[in-house]
Amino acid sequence: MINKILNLGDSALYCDFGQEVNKEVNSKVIKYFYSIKKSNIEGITNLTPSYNKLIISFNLSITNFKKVKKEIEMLNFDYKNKIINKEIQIPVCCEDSFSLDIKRLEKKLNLKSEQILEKFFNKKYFCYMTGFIAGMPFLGDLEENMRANRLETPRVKVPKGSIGLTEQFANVYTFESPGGWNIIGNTPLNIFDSLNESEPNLINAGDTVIFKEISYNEHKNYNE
């Protein structure tokens, strides 16, 4: 359940589900996200789920904090209802020109590159949230011995499609952007489509992701 509902500025509030970052807590956030979205509460303009919070923005000319809070508290929500989510396979090439930080990770994790990639590919990942840049998925949870801090000096440009690791998460850079994650590969798959107004994200909170290794030639010819 929600621990508490608090004000966030004049026209937003957030539902606090606790401080822990794990799949169980995040699943509650996601279920509330879809339940509130489906309920069409008057005045709500946007819902933003994170690891353990759900931010709800609203139009002050239509409603206010007390009204929205009451609607959420009265919501008839059944935790037994399952979310319909997707399992998505993402092709990844880990050729040297794409795996920018594999040597750094070898030193940080005390693992050989072959071990790092084997552990990375032999796992299913749960999407906790999307954010930072449009459609970027935060995918957990990496094993303890695969967790490394961000780069001490972030890159000014991380190529689109780069696969990054940091702490307990993996992610996919949906656009070229600055960033400090440890890059181990690249996908030719378009993860975010700005032209698709109804569903621009390929990966959404609650989805499961599997990474599949491909060759450099497969990457090069993927969209042909």
Given for the second form:
Amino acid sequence: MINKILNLGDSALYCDFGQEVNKEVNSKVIKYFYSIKKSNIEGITNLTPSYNKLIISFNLSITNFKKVKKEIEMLNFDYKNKIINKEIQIPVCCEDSFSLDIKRLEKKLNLKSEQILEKFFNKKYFCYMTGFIAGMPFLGDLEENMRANRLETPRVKVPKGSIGLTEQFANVYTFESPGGWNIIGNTPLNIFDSLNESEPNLINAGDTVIFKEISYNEHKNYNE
Amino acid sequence: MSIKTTMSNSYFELIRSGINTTYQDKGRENLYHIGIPYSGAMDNRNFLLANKLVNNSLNSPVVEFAYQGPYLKYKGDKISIAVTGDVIFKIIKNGVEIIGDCYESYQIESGDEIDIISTNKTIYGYLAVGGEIDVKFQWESCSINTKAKIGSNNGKKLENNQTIKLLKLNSNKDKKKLDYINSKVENIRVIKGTNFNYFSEEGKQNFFEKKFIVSKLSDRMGMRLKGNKIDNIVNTNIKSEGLVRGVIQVPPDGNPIIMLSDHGTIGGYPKIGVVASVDYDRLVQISPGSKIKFTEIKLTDAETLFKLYEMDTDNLLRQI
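Instead of the form predicted alone shown above, give the structure for the form predicted in complex with the partner chain, please.
Up next: the whole complex, starting with the chain shown before.
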């Protein structure tokens, strides 16, 4: 259940699922997201699921906080409802010119780059949410000894396709953007396609992601 | 009301594109969850008024500019145009300059030029043309989001020497005029945010009592403020969560940032407040270097005031 519902300004509901960040809590958020999306409650203009929160934006010309809150509380919600998720493989090249922060991570984590990459590739990731920039997936969880903070000074430009690590999460920069995550590689795969309006995101919340290491040549000659 | 139009080969040549000149309409919805914000015209009231003045349907694409507008040369059949906001512009007909007034429509003929010199004390202005601009729609909106490269013009700002093509022209080119002044405010009403209690007593007091200065590092994504630092006593980071237009985040340096129409959809800084919807149109117009002051408002009052603001906008539209 939602722990509490607050207002975020006059045009959004802030649904709080607690402080914990884990798959179970996040799966609840995602299930709520899909249920509300299907419900067609009048005036809702946007839904933003994240690790443990769901923000519901609405059009104040049509409805208000009280009305939407009541509708959400009355919503017939089925926890057994399964999330339809896919497993996606992402090819990643960790050649020097792509792994911009591997040296920094070696020092920070006190691990050799081979160890970092081995831990990184040997894992299945869960997509908690997408956003910040269009289509960017937030993937978890990295092992405890793989967790590093953001760069002290964020980069003005992180190249498109960069794979970043921060805290317990990995992400993919879907296009060139400012950013502060520790970059360890690059994928030639297009993760966000704005021309595909019905399915712009390759990875959606609830999906499973596996990273597969590829060589520089494979990256260069990659054909989707 | 259906609007009568005729097909057209008319176009504007952009001799100077201006600063941050984009096509905008009311923006796009239901895409926060994949990381795409509303975008759309920053100042919704001036966007609607511009369209009404040239007899367009209210959600028609318009040209939005910031600080300096475009210099355009027109080729084609007679058309009406209007500029809204607090804008200085002139129209040049056969070498004769006419000083333009905002909130008034003008008839433009082939060879005429429009020089949108600058906004006066505000940031955004709008140019509407009576007809249909040739734009591309993505998720039912032409709004250009230069960060995500979404929308018309390949998601890029308009550039020097490109053209603005018109697919159709409105048949009705009657002179329209509205008696209205785009007032500037510095007092912005704010509803307390979900992390209001993360901040020190002094910080909370400063937030609602002291003035802030709008920084130059402000754009369609966000407005950065400088002033008395707001001390965080709980945690300068929260687990990343959704943002909405008008959210005021406070990063570790203690200087608030207000999320505007092209904002990133997720953020990890504590939210001290959210700008009341009634004040959003006026907020976005506060230019760098200006002072801004926040006043607390309760949710129910914010709702009532928004209804009144909407009624006021409807009244203005009816007067045109």
